[in-house]
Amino acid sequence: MSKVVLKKGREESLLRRHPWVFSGAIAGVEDEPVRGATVEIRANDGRILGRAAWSPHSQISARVWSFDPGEQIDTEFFRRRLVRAFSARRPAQDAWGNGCGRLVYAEADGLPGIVVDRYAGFVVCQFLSAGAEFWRETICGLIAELAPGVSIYERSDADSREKEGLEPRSGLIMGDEPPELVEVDDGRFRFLVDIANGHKTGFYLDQRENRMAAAGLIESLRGSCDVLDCFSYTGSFTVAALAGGASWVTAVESSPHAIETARRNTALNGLDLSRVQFEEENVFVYLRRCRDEGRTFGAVILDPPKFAGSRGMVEAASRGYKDINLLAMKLLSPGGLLVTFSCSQHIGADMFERILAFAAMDAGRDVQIVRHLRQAGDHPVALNFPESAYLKGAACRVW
């Protein structure tokens, strides 16, 4: 096994069990390993700190599989980790049906770069790191063993693969090709999911609990409520708003294909399509037009895509988040509800609240956070890996 030796004093993060080793922390590498191979991480004084996957093309040169220097990284290792991840969610024997959810959440489950989601009888995998790619066939075989009868589809087409020196890849691995849209039960609601072409692995599983929270908050407004759902994608928050008793929903989305699926999702849940206006529009443009026209809403939902893909984009992303939230606050009737999110890993929860505070100040509105919102429980946050807490949100009362 090749050895990666750290510079003096650069072992502190690993001693805190953070799983990333950056290229700038490395003093030397013995016997240059192949991409994805398992290497031994050593402190400058020779102490063994763990075993990791080697990624020579990435700034994150190694991702730790195990901090136990005696643990072998082999098929049985991955079997143990997958069983642990699967069993921590809903019991495996009940996990398939028509439900959906995350089964493996990368570093948070001790499996860096590996994401496994399920949509009814389909499992969708992402292999986003060099180590995940190296063990791809083994992991797929284990999933087939642990979840017999499911079809396995790959969506390793995220931008992060480029940083690992990997080409994007997607397609069927095992079983049946998915239909154009797979119907799933998301708890209170049902949705149609495009496994092959939809965002992420097909859907925003991380918002499950927030959709239910939004429905309850809109219901608590008790009365006629005109809702503006921005970045509505396939209409999951539109469905939640209507289920919560919204009298009218304006859903703003730039993709006509997503809008068509949103219409179908609304009908699928037995909701009245005559209470929804779908707008194919850029959200920033639409918000400004509403401001200029003096329109007001009882509730505004902001669920934008990731604005900051790297630390270098934080300043520009902060301006974007402030802009849309300031505009939304100006559009709300007194006592109105703002449900707002950021999924940018590099925008922390404290920073996001500061952005909201500056937006409220510039909007001249008094704003109260009535509920903090975060990713669903099947996307757990590992205390040794704070980066796993990427989705943060707030439900706010605006006066």
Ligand code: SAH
The other form holds:
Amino acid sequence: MSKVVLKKGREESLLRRHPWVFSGAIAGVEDEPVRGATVEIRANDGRILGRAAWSPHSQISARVWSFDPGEQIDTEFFRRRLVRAFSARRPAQDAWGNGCGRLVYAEADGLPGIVVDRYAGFVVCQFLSAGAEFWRETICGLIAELAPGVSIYERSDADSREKEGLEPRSGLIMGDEPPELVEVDDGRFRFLVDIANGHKTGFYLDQRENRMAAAGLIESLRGSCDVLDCFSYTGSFTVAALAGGASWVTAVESSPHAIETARRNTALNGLDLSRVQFEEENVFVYLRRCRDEGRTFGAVILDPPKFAGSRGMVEAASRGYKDINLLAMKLLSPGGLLVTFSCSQHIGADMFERILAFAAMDAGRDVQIVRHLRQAGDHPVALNFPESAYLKGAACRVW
Ligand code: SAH
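Moving on from the form predicted on its own, please list the structure of the form predicted in complex with ligand SAH.
To see the whole picture, the full complex is given below, headed by that same chain.
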């Protein structure tokens, strides 16, 4: 095993069990480990800090598999980590039926670069780092063993693979080719998921608890409530709003294909399609048009795509978030509900709240946060890896 020696003082983050070793922290590398190979990380004074996967093309040169200097990185290691991750998810693996959820959330589950989601009988994997790629076959073999009977599909087509020097890859690995749309049940609602072409691994599993919260909050408004669901994708919040008793939902989304699935999802849940207006439109334009026409809503949902993909994009992204939130606040009738999110990892919860505060100020409205919203519990936040917290949101009462 090659040794990677860090510069003096650069062992601090690893002692706090943060799993990333940046290229700038490295003093020297013994031999020339191949991409994805297991290396031993040493402090400058020779102390062994852990074993990691080597990624020569990335600024993150190594991702630690284990901080235990004696732990072998082999099939048994991955079996232990996968069993731990699977066992923390509900329900028991063999009782999933049409269930869906995240089984493995990368660094937060001690498996850097590896994401495993389940949609009924299909397991969808992403191998996003050199180390994950190196152990791909081992991991697929273990998934087949731990979740017998499932089909395994790969969606390693996220942009982050490029930074690791890896080509995008997607397609069937094991079992049956998924149908165009797979029906899943998230515990309360049913959805059709496009595993091969949908966003991420097909669906926004991370919003599961927030959909339920939105349904409950809309229900608590009582009386007739006109809801505007912005960035509606395949209609998960539209379904939640209708189930919560919305009298009317306007769903705004730029992708016609997503809107078609949103229609089907509405019907699939036995909800009244005549209470939904789907608008294929740019949200930024649509919100302005509503403002100019003097329209008002009882609730507005804002679940935009990631505006800040990197640290350098934070300022422009903040302006984008402020813009849509300010417009949404103006459209709400007094006492109305704003359910708003940011999934940009580089915009922290504090910063997001400051953006909302500035939006409220400029909108001239009194705004109270009535509930903080976060990513679902099957996307856990590891305390040694704060980067695992990315989805933040707030349900606000707007006066
Ligand atoms: N709320 C959805 C997820 C939203 S993902 C859910 O719960 O499933 C963001 C969506 O916004 C994507 O479907 C994308 O196609 C759409 N989108 C991105 N930019 C847009 C824009 N400017 N106007 C309208 N839709 C946009």
